Amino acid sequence: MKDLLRTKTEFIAEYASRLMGCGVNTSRVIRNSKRLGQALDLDVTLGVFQRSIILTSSDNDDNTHSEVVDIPKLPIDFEYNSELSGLSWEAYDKKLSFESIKQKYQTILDSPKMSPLIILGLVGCANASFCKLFGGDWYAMGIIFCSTILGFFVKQQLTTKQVNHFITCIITAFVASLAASTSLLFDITSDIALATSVLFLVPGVPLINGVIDVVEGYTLTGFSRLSEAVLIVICIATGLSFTLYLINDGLL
C-alpha cells in the first residue's frame, strides 16, 4: 500500500513540475494537482517554488509520502497546457484507473510537437505583423520577417546547446536587430523596423504569470517570474544597444 502510494505521489508531482515547467500560473499547477489527487483517491498537499515543488499526499489510511522535485526548463506551449489541465478533469469526472491516467499522461508527453520550421514562420509572421501595426510599412515588413526568422533560429540553435537563457536572449536580440538594421539602407520606417525587430523576445507570459501568482497570493514565485522577466527585458535592451552602437554612436 505504501509503494502505491509513493508510486502515485511521484506521478503528481512529475505532473505538477510538467505544468510549472512550461508556463502555468502558480494557482492552476496547484488546482489541477489537488484534482489528480483527488481523482487517485489522495489528499494532496503543494509548496511551489520558482525551482522545486515540494508535494506531500496522504491516503485514506493516513499514510503520508512527500516528494521533492525540480522544475524543468520547457518551452511555452498552450496546447500541452490544455492538454494536462485536460487530463486532471478527465481523470477526476470519469474516475479512471491510475494505469489509465498514466497512459494518457505518457500519451500526451510523446504527441508530436509542431515543426520548428513552421514555428520559424509563425514567428516571423507574428512579429513582422507587429510591425504593421506600429506603422512600419510593407518593405519594412519584410525586412522585419527575415530577420525575425534569423533571430528566433538563432535562439532555437543556442536553446539547443543548452547556453544560458539570459546569454541566448542578448545573442539573438543583436542578431535580430543587426539583420533588420538593413533597412537603414532603404527610404522605408526604418526607425519601426528597428524597434519592433525585438519584439518576440518580450516574456509575456512570465510577466502575466507573475502578476497572477502576487495577485493570489503566491508572492514568492510571482516576484521570481517577475524578477526573470525583467532580467530577461534588460537583455533585450542590450542586445539592441549593441546593434545601435554599431550603426551609429548617435543613437544611444
The other form holds:
Amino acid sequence: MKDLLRTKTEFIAEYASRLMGCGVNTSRVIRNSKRLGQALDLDVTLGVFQRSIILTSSDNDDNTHSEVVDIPKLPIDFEYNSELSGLSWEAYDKKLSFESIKQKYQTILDSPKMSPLIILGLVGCANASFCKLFGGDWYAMGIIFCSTILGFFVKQQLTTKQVNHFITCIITAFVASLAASTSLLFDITSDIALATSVLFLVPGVPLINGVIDVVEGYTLTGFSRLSEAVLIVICIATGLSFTLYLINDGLL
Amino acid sequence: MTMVSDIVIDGFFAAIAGIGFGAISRPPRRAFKYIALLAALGHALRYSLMTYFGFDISTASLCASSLIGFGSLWLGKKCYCPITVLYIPALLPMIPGKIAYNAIFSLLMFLQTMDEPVERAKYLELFFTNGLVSSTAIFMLAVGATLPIFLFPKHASSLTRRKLYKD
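Instead of the form predicted on its own shown above, give the structure for the form predicted together with its partner chain, please.
Following is the full complex, with the preceding chain placed first.
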C-alpha cells in the first residue's frame, strides 16, 4: 500500500515538474496536479518554487508521502500544456486506473513534434509580416525573411549544442540584426528592418505567465519568470547594440 | 474602401505573424486557425482604434488584448485548449517592437553623446519616453488578456474538460 502511494506521488511530482518546466502558469500546474491526485484517490498539496516543487500526498488511510523534485529546463510547449491538462480532466471524469493514466501520459510525451525546418519557415514569414505591420516595404520584408531564417537557424543550432541560454540570445540577436543591416545598402526602410530583425526572440511566454502568476498571488514564481524575461530582453538589446555600434556611421 | 482594405491587410499580416511566432512554442495543430483568427481581430482592432479614432497605443492595446482574451475564452472551449495557449501567440504581433527599438537606440546614442549636453538631454528624454510607452503597452497587453481569467475563473480553468471522450 505504501509502495503504491509512493509510485503515485512520484508520478504526480513528475507530471507537475514537467508542466512547470514547459511554461504553464503556476495556478494551472497546482490545479491540474491536485485534480490528478483526486483521480488517484490522493489528497495532494504542493508548494512551487523557482527551481523545485515540494509535494505531499496522503491517501484515505492517512498514509503520507513527500517528494521534492527539480523543475527541468524544457523548451516552451503548448501542446503538453493542453494535452496534459486534458489528461487530468479525463482521469478525473472517467476515474481512469493508474496504469492507463501512465500509459496516456507516455503517449502524450511521445507525440510527434513539428519539423524544425517548417518552424524555421514559419518564423521567417512571421517576422517578415511583422516588418510589414510596422510600415516596412516589400524589400525590407524580404531582407527580414532571410535574416530571421539565418538568426533562428543559429539559435536552433546553439540550443542543440546546449550553449547557455543568455549567450545564445546575444549571439542570435547579433547575427539577425547584422544580417538585417544589409538593408542599409539600399534605399529602403532600413530602420524598420533593423527594429524588427530581433523581435522573434522576444520572451512573450515568460512575460505574460509572469504577470499572470504575480496577479494570482504566486509572487515568487511570477517574479522569477519576469526576471528571466527581463534578462532575455537585455540580452537581445546587447546583441542588437553590437550591430548598432558596428554600423553607426550608416545610421547617423 | 481603402479603409476597409487597410484593416483587412493589417489583420492578414498579424495572422501570419501570430501563427509563426506561435509555432516556436509548439501549440496543438487544432489551435492554429483560432490563433490566426484572434491575432488578426486583435491587431486589426488596435490598428483601427489608433488610426481612425485617435486612441493612444496603450489604451488601444488594452482594448485589443481584452478582445483577444474573451475571444480565447470562447474559442478555447471549441478546441479544448487552455486560454493561455490561444492568447499568448495571438498577443505577440502586438508587441511594440519599433518603440522598444527606439528606446535601445536612444540609450546607445545617449552613451555616445555624453560630452554634448544638448544632444545628451535629447536622447535621455527619447529613451525614457520610448521605454515607458513600450513597457506600458506590453503591460496593458498582459492585463487585458488576463482579465477573463479573473472574471470567469471557473470557466477559464475547465476549457480542456471534454463532454465526451473518444474511447
